[in-house]
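Here you get one chain, nothing else, as structure tokens; it is the form predicted on its own.
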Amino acid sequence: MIELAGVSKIYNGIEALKNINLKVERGEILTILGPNGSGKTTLLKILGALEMPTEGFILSNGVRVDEGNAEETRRTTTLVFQRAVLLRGTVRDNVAYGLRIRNLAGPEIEKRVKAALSLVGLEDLADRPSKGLSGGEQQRCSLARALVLECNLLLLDEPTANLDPESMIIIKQVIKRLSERGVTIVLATHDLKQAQELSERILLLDGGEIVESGRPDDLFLGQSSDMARFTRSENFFSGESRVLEGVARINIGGGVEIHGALSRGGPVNIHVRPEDIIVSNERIVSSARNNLLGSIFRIEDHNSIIRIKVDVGVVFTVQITRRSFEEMGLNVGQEVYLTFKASSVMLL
């Protein structure tokens, strides 16, 4: 459906890109898994045609894509940004913005207004101001405004990120209900469990290149340096569990024993991701089995999200957004707790 012919890109002098050779197939679901900074946003606004190669070129349907004839492209396909950007007025308004403008008929805006607003569970909110809505329901919003363009090609950037669990659980059903319909779908991302849960596909991206390419299954079981770096940069560790009573307690060495929703005893390889982790300055009473008191070593600002390294005897890799690391005051050296249910470890 989309080529891409030894693309790169760059932006005053950093080069973003570096000579991508990629086919997308039609109806697939194709996954863009990398570190942030790697390059997957970049690539995703190539691949709709939002921005132009440095060097090589696009191709859709065969096609070769310029300046002259990008509209085309654009037209059949929908990018949905991390940080939703919604307009005044009402959720029906904003999901209908892009019909009014392409001067469809009422009754058919309508219909797909109600459509696109059901599937993403936000019907009853039709009516309420968009700017009133929680970060879930703005996400949603936006993918529905997305929707209702019926585009062959849906890219997603980061379509989970920072989410709370309603509105997770509803993107990642959407995401499933779009490809049965043959949508072609490729979302950017560094969550491994929404990679290897969501995938037909996976691209590992690192230093704007293809590092890896394969089906989730091969690249998670049969790890190569490049993928085991990655996942090891953000909680994966290798342990020997022993299961007790229905709770596998995995020895990841450092000291720390954490404990997983399990049945597998013997040598595993396990991850937590970022978001899954409590931070608190205080020991949380709560049914969660994993609390480990650490120290902050490294903080690194990314915009609105905050990413945290922690030493618990291994290093944790938390992320909160930065509201909550301004009011809880964090500081490198500060000792801070690690909070994560036995649900959150996952099974590599």
Contents of the next structure:
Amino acid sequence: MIELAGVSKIYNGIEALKNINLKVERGEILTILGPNGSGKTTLLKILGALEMPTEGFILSNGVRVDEGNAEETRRTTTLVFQRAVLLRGTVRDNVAYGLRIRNLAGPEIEKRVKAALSLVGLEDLADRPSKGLSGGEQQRCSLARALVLECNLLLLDEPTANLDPESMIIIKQVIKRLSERGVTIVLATHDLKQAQELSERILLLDGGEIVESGRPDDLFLGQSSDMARFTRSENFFSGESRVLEGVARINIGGGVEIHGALSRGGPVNIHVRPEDIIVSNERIVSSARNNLLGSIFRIEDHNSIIRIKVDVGVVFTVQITRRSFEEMGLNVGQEVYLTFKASSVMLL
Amino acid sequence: MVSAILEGLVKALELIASGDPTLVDITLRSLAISGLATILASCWSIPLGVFIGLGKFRGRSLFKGLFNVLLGLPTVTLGLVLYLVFSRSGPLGFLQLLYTPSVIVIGQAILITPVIVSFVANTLEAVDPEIRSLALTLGASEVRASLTVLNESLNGVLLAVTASFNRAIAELGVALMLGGNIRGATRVLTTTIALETNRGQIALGIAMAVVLLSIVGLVNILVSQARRWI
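Taking the form predicted on its own as the starting point, write out the structure of the form predicted together with the partner chain.
To see the whole picture, the full complex is given below, headed by that same chain.
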């Protein structure tokens, strides 16, 4: 339905995208996976006809898109930004914005807004001022505002990044449901597990180039060398694996051995999601196979969630909610235990 | 001194309560002159502020800096300059506007122009740059997207207009030097306060001051209520 041919984009002398050739098929759910700064957002903005390529061209249903007819494409394609941008007024006003532009009748707007809000679980907050929402609610409001338009193509930029768990689950469910309804979805993320769970096709973007693409199974279990290059991201480790009694013991350096529910021996690349790690002040006795002691050396604040870097010999990133963070009273330099299950260890 | 003030306050309340015709006349004139000046200044200052706030052109920051400096323009300086312009031998002397209410309106409008321009430019700069992209991706045309950006800053624009009205109604220099404080013609609240205090009529001065403060207070309350609804 939309196709990019030889697309390059240069911003202030920097080449954000290089020679992208891409065809988005009707009804598919495509994930663009890549580290921060790899050009994901730029690619989505071009697919959404918000930016024009410096070189190459965009084809929408076979018609070339330019400044003159971009508005037509934008009427059937919507991008949800990574950072929720809300308009003044209530949640309801925000969700109704695109429908008002399309001059729909009042009762029709009311009906569709209501349905969209209930889909994202915000029906009770319809009359709240938009600026008073929490981070996760803002993101859900942005999603509702986009999906209410019933566009053919929905573009989502890191829809669940830095969100509270409740919002994350809701947004994932909504994406699945929309996809079942036949909406074409292109989703940018740096979350491997999300890419694996949600998508039918993954496109690996690095340094503005598509370095690999394929079905999730092929990419994740095929020992893709490009996947391993994501070591720039968080919680990616390479090491030697020995399989004993069905559990892989992986030495990832720094005197750290991780237990993973894997059956592969020898050199492996693994990943543990920051939100799958439990942080505690005392050692937790549990069924989880991994228990590491380390000290906090950095705390990053992302509003409703907090990311903590912990040095246990190697550096782990842990993601927790603000409430947990405040209740635990964590500080830089403090010693903490990290706990995660062997099944949280993903093989790349 | 304290007793004089108390006496003044009592007298002031009496005058206000009895609806003293002079007081009402002067108050209405003040409101009309400064209100007109605010409307007039808004006509050119809001578009100029939008242009500076959203435009991308060379010398934009210089332009903006100029208006920021003019924010602090002493009213007597402007009064003096405009006096020379509108006096009989001045370049616009032929209009014969000096010592009329019209010239006070013009003077105050010029005085508050930098207030509106600066506030509007700043409020538009503060609007999230992604708002435009958001409007576009939700299907807005370019024109509609620009209107959405302006709508996001409506609060700031309203604040700019309120602040400028406050400055207009509370200024003395322009009204005194261009209007001449002529009874029944160009006498406004501030010029009356100055005159009556000079003549030792503290009570009337205080009455006017109370009215002036009440107007400014009332306008601000009304506007802050309105801002909640828009």
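Because the structure is predicted, anything quoted here is derived from the model rather than measured. Whichever C-alpha set is largest while still superposing within 1.5 Å between the two forms counts as the rigid core. Residue numbers count along the first chain shown, from 1.
Threshold 2 Å Cα movement between the two forms for residue 246, core superposed: Yes, because once the rigid core is superposed, the C-alpha of residue 246 moves 2 Å or more between the two forms.
When the two forms are laid on each other by their rigid core, does residue 112 show a Cα shift of 2 Å or more between the two forms? Result for residue 112: no, shift under 2 Å.
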